[in-house]
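In the form predicted alone, a lone chain appears below as structure tokens.
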Amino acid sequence: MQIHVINPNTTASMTDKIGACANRVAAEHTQIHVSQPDSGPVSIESHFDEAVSAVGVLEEIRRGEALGMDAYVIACFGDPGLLAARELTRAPVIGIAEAGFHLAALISTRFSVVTTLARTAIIAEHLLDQYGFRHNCRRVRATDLPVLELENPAGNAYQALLEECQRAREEDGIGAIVLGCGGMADLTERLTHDLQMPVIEGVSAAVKLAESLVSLGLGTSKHGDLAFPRPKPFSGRFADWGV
């Protein structure tokens, strides 16, 4: 089984971290291919960043299709370009926010999300509505850490994240916490130990869901709105996208 894990931003250290997390949880016979777009934002912290990064995600899906990937993971908590990516392939495509919500709902009746900037907390709330998990989520909490601060080994990102998770545990009446950024992928075990409660991050959740779907022979349906895009000419920089 070959799973293509895509970091939608262009920060190589985060791509390496995401790849290490995916490899750590992958089954013995699963091969993880990790990549990032050639161009785009170094971090994704707004609707604008998501829109630009979605183009890079779709380029990576097209490359993966040429290589025969069995499934894809979009490793940004905004799930940028998720539905468009599903249109391009029969393989399962899993966004890490959607994966994290699903797994949290399977092990607890209520969870909270702890993310980075306050503006991205609003984006996460939109996704909870879109995916139907608003009832399960008590609160989306923001640490107000810029995403790239998670890549700074000399910073205090872990302590700020831990303290916000502790407040969620003590104040929200929850059974689990979902980490709201792909850049937090390496912190799950440490937070689980320090908090003594389930902590879910989306990269590992998405990899295991992708493995399950492939094993069950389930791929993206081509009936309805996720059918392949209708052939038509494209112009300008996207001229080679026309099929």
The other form holds:
Protein chains: 6
Amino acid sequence: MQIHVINPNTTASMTDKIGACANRVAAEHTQIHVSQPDSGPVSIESHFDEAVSAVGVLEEIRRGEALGMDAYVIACFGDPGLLAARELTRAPVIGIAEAGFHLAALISTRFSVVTTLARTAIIAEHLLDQYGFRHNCRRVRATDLPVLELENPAGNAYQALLEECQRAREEDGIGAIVLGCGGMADLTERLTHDLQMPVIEGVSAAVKLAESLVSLGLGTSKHGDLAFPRPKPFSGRFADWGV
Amino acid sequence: MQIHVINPNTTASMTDKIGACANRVAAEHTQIHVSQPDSGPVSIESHFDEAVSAVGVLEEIRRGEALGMDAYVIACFGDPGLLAARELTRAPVIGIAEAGFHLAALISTRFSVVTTLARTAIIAEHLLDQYGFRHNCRRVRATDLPVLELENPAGNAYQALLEECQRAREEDGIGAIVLGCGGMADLTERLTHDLQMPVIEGVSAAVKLAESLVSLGLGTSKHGDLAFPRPKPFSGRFADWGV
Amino acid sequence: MQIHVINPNTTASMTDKIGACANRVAAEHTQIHVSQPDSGPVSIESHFDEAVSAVGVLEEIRRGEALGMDAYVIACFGDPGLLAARELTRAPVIGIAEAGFHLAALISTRFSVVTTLARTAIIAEHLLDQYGFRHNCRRVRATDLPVLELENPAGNAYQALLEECQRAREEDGIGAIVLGCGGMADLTERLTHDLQMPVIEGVSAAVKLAESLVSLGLGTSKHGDLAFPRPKPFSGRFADWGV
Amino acid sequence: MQIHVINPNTTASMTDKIGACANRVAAEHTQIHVSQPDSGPVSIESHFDEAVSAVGVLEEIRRGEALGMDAYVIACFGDPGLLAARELTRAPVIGIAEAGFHLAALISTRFSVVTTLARTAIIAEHLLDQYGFRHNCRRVRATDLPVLELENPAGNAYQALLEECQRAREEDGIGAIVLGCGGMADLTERLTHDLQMPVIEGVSAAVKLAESLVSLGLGTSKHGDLAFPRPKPFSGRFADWGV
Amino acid sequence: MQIHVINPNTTASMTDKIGACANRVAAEHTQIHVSQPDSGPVSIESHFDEAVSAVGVLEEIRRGEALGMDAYVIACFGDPGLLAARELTRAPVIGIAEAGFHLAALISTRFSVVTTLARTAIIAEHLLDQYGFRHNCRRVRATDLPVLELENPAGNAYQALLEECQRAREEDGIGAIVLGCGGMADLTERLTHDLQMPVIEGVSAAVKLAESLVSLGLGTSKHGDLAFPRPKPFSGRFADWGV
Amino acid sequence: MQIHVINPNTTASMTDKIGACANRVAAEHTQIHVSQPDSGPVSIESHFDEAVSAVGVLEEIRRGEALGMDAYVIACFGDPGLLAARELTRAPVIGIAEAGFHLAALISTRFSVVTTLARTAIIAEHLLDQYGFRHNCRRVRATDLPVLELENPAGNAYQALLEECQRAREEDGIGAIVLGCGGMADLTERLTHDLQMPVIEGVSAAVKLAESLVSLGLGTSKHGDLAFPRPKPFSGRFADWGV
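Having gone through the form predicted alone, I am curious about the other one (the form predicted together with another copy of the chain); can you provide its structure?
Starting with the chain above, the whole complex follows.
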């Protein structure tokens, strides 16, 4: 089975990290293809970054379709372009935010999200509402770390993240923590050990959900509102996306 | 006051229609600038079309900012790129779906939405949930007209739309109808007359809300999660959007 | 266009203040008529005050209809008698609480309400639920100032209000503040300046929404449950209200 | 124990009917006082009728307090003036709509409401939302009978009501029916027999809830937002309501 | 009227306490039968304890049916087996959690729950959601007292409970407190006196609701999804429960 | 990895069917242990059946723990005893209703549930609410087939089920169907082929979710409200469950 893991931003070190995380959990016969868009922001920390990155995600899906991918993972916590991506393929497409929420809901009654900048909390809140997990989430917490600070080996991102998770553990009445950024993928094991409670990271969660759907023969429904988009002319820089 | 009305698709006849509608309702000292993106789909009938069009909307906002616009209207019923657009400006940005919902809620206790293709109903439903109007809306109805059929003078779009509106009027227990496509902007008056009940069209609604906010000195809040995006490098086709 | 702005309480100084605020924002051709009921409480700080004041509001609407008003504003934050008032006219009727919520939702993702007495917070909460803005509002805060303390030039109402707004700004993760009392109408500009974030006051918001609806030819729907009340006998002090 | 049952409209035959119903279910030592306001509409079929009747209800509460009543029932399905009435007394105050909903929720998983005019359905819907019974109610059904038609011995109100209840029974997937008008109080037994399912009528339900609270020593909380209104001047026709 | 009050746990002292509380509030002609299961846990402090205790509750209901009971009360705050119990009888069955929530909603706009162990708060939250009282409840507070500590005359359970109630009173903006454990039944009067606000205890509340329903001729609906279970074979230790 | 799949009812043919379904989808190194309780009903078609079966489920979990199972599946659509089961183990425990809902939400925007008896629809509705999938589910449909009719080779269960699924496909505006009974596990492939849309069956879904969690090192959180139950005495037939 071939799973295409898409890092929606253009930072290669994060793409590598995400790929390593995906490979670590992939099943024996699963092949992980990891990529990042040619075009877009180096990190996704706003609705604007997210809207631009969605186009990059869709381009990667189109490439994946040409290569016959069996499933896709969108490895940014805002799940940019998720429903649009689903329209482009019969394969399952999983966002790491939804993946984290789904698995957290299976092992705890309540969880908190710990993310990067405070301004991105609203994105998580909107997803919790849209996906139906509003009541499962006690609180969306921010460390106020910029995403790329997670890429800085000299930084103290881990410490800041750990402290916010500890506050969540003490104050929120939760059973699990969902990490709110794909760039935290490599910290899960260490956090789990230091917190002694389940810490869920969306990239690995999404890979397993994708594997599960594929092995069940389930893919994005083409009956109804996720059917392939009606072919139509596109103009300008997107001319090649139309008919 | 200068209001930039953006038609997110690339069909000039629809841009003209939207501009005419905006001008018809604009206040004496309001100047309407209407535009469409250089790049994107000829119509927006899916999450995919919407995601691509959002980039076009953002480019138009950036142009508008260079011209010192006082407010923006996003004239597609899915409100593509709305929150991202708000991050790019201190000016108010109004989507026509939200505008229609807000005004409908002020003149009726319940309304129905009548839109084009059934597959786009889910987009309206998600917006109703996100904006908080789920309980105000009895039903989202589709005529199953493709958007561009509204541009076909030889077609029977009006008749099909009228009949669906009449069903809404008879069956839904509503006080108003919200038209679910910017391309219906020119049919409002005729529908209102034929239905003898309020019919709300988002372009005109959004123009008046934009004028209201500007005249009150209110614009998109730059305190908190709609602040300007953090400057950062963008690559590839979006290289010029970054620093 | 003639807009009748009704102060539901009987305190003339507040009526004047509300009228001044309405006139400050009214469009060139808008004429503001401001009035207060002959009968009712000097301030509205409870469900009881509100229920009594609703009758005064309805009397003012009936007078307004005789004068051919084009729109009405109910200038108390509990929106007393709003749906009843809508039944009495084809004109739009806007409450200042709903007006504040609607505009706040257009310029921020989340807002807080800052009101007077703690006991009135429940009224705001019920309106947030009924109107669908529960998720947009982070918190309803009370200063515990009696309404009429806002009329006391010697008092320190402004300072108390500013401090509560500052707490909202620091603690609530919001982009805007909605002032929870018509008597705060004259403090908006000063608060906006001191807080450096959008502060929304319902009287001015409602005047612009009323102007918007009128200029669009939209009024309270007479199709369905806001139709004119069925004529019937009324007795006693309300005998003249029936047939 | 003395329970004051208030018919918020001014139709004596309905007051008698409500009194008879209350007496039929009252406990041995319960004394029922039934009254109607001096002023107000002959029936309550709109938000307007309701707002006016609320003042009558409050006057009756004030009279009841002078007489030392132990509890109050507001016998109109819109529960007019309920929260305001609670502020005026330490005694429990029960509305017949809430009473019907509460008891229906204790004997079935889902119920439907069958009321009079379609235009009043919105009032029931708003109460279901405010009280938290939205999910317990499958449907609010209207017979389109004017309230006073229930007082017309020559009419076929019973038949129309029965047929709507039968449709509810067949189509709604419910376990109980809540009658949506105080004027239906005398039809409960017959409907229960003809439908062979529980039919709940609010007057009797409210009397038992009132008795329950009184016998438990529970009354309207005076701690917090239902405390007695702050004394203040009232003017005009309400001058005697103030200080 | 005979009401069977079932203590779902097997601690006789708690059964006695619950019985005493039920008798204290029972009407003149009401006979209280109190019992506890032969089998099950000594206290209910988890989903596991609750699931096991539900079987004991159902056995007691079956015994009650053999004795012709008129109503049942399930005297554990998790309402274990409530809907299953309702299927077994035409009589009303009331849980003490729902009883507490219903009465609290009739005398206050908002309440808080004060319970024993923090781990049981989730049970109360799920019930608040299922019953529709989520918005009426400001907070579910835990004292972290094990249930049986309430049976320990030498313990300081009362003090701990009082302090948590005082925090609720000061911090939560509420009008009433609902006690979250059947074992607190005997402390209600003292707490009410010490807190000077309504404190609602579910056993007494449930007894009065049961009396109310019986006296109205209302019982669990046998139309629809609470009908008697279809007879079928049961095996093993439950063999005698089947046909 | 060893997954214990528990059929909560006592019908061996259904246990075999469920086991076959689980084995069909299990990963290479996954060993499926399938069992049914010694005690309980032959089918689960009511809250009563469900409450009794929960005890059987808990016994099977206890046996599984003794055998060192890595995960558990509760193979009845009501997810009987789910939270209680989670308290008994560090392993993941997945119910087939939740599993079906979670996967359906990943491949469609809206789904419908097709179940057996109408009376069980309420169980599915309560789960949809508790799990947060209320908005994802358009409708819960019943075939009114008793569960065991699915075991009758001579019956026309398939035809009845297909026809209800076809109605769901045509009328509900959905992208997927969730089968509402473990006994339908063997019909999924055929239904998928005949309906040409995704049909999701909970047993296979739950096995893959269980495998996913185990392979990620995630299990039921023991921090917070799913921690192991406090040891305590149990009496009677459950004496061996206590200390």
